[in-house]
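Presented as structure tokens, the chain that follows is alone, the form predicted on its own.
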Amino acid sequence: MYKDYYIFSNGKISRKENTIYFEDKEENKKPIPIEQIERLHFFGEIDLNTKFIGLISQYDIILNFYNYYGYYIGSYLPRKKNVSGLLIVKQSEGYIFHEKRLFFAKCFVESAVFHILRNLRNYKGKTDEVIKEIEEEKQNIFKAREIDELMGIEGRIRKRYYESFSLFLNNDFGFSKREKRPPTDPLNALISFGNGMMYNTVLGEIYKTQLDPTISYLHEPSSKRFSLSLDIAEIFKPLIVDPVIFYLINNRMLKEDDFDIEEGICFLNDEGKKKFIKEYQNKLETTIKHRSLNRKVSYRTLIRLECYKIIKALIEDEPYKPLKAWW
């Protein structure tokens, strides 16, 4: 079974035939089965060489890295195979005619304060009053005509969405706003760690199909990211990285000594990062039943299951239906 490694010591990364091992300064050697990465992720400083690329590019590992501070900054993806001329075509038809750019990013929108009112009516009878004002917000998105015009609602909404937090949450940590550069208090440190490792897993799962991940509709496409994950982690974070948050605080699993503070950034130290990484794991694991598969599948299939219907879309005409969790 294909699983994702997580390396939080400094060290060296080294190949010898087909196995890799991993190194720490103190040289403790401990080998990782090539066979059974999914993606490996690097937390700590570590020295990889050529050999090492050469061999996880032969099995399609993504190398995930992330800063002192825990947040995400980039990857390194193995040479596509699987690609499509005709996609990205189709992918970049969409961007360009402005109805079909709107209506994915509206069916994003959509989706994802579909899942975030599913969230705040967990807590009914303390979160109320918000949840009727994002239910009034919430029609603008049909009016919308412009990007920047759907933009500014899925801002509002997911605003007054994290002002409520302190409402059902155990501990607020001292949370009053949402800050991303840099985060300054615990729950923003956990909201843009868990919406980083959100977004690297949704590209994780793009890479498995033929979309091309910096052809985007909600977010702008650019040089230096890929944007339609960010498009596609609208939907699944409110869907699995809140709940994961809300989890680990209202059962008292993460405390404030979970959390650094340097130069007024807060994050997560390595003891945190364990605890989340390991309740978000058991979240993407989670299976459901699908209705139309009929089988079980994992919220992590669910992420491939979108990008299936968003390429349907593109190549078959067939209309976008976001996720909507039933269950």
Contents of the next structure:
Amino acid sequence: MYKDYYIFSNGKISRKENTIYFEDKEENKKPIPIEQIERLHFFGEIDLNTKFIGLISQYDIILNFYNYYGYYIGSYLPRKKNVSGLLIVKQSEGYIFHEKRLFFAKCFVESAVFHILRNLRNYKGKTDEVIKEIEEEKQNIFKAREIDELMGIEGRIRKRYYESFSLFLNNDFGFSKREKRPPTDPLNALISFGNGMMYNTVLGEIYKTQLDPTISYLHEPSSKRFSLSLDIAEIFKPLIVDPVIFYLINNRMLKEDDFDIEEGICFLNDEGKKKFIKEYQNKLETTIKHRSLNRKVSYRTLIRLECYKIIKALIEDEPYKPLKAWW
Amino acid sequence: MFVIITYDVSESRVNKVRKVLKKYLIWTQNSVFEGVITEAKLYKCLSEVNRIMDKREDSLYIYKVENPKNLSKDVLGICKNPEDMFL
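Swap state to the form predicted together with the partner chain from the form predicted on its own:
Complete assembly follows, chain above in first position.
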């Protein structure tokens, strides 16, 4: 029921009549029902004030800000209400003890690779060779003794995976290899934008639990970023973002003019972003029947359930079994 | 669940009712709100409205569509408030 709202126009957002009003440059006012907001994403230039912040904090709404290129610049997070000192201690313990850390890191990679293979199997015939290679590489995950080693394996699998895109995508864009910082061709831009959205979604879900988003296992917990959301996003990138990309490209929904290229940097323009976000939201809201909960849950909820599973493992209630899409 | 709420409330209270509904649903037309909402949220919303309404004079109708897939909506003339997640 909760919805994400994406604001692309420039204007003003404010509190009025106990709900939120967005007013664009032409002074068209539009109310947004506050009880239905999950998150607000600001892509345009928006003015806001403290009264607005006060209201959305009451409802625990997260604001995400993006720059001109659609690159994530930051969030406003209301005061965290779900806190647990015990869990932070346990979370740190999981990092400090090498065995524990390695176990979690392996789980994330294992699950990511499982979903990568799942994607590739959808294009059987074209990708047999890649699948075989990745499956061989996969064996090394269980043998790894160091985190760096694991990162190396994961990196090689990802590289092979991205290279194989050209085998099954109807793309007229031309894509050879994955490039970040900055993406130089449309497919790279799409992957970067999609992964960015995923990090935010995961961060938002972590925020609903007691986990501390800065303590991570696969990625080195460093300052200035929420590395736990990078860890958990590993699982969901191939499960959610990549199929959306394949769908958009194979159905030729994205065209050349949905992208802008400026000084060698390729990025999605507003039209392109809207198309991507629409499909991405649909995907997050898709429900599947959960086996042990015995009810329907959305992909978005699956992310939160993953956080709960990590908590359970940390407090040694239940051993962690990473998500492996069974449907 | 998808709901359509229409209300007919005495002038002195009409704005109060509108304000409450606005928090939960999307304004469609004068005295009409609609939107997808959970059972619990609807209950919360209605209990808020209940406090404002005068049951002897005012009325509020709630139309529920349990499965939003069974719903089709057509508009003749202008659509006063097109719903969109992009603003």
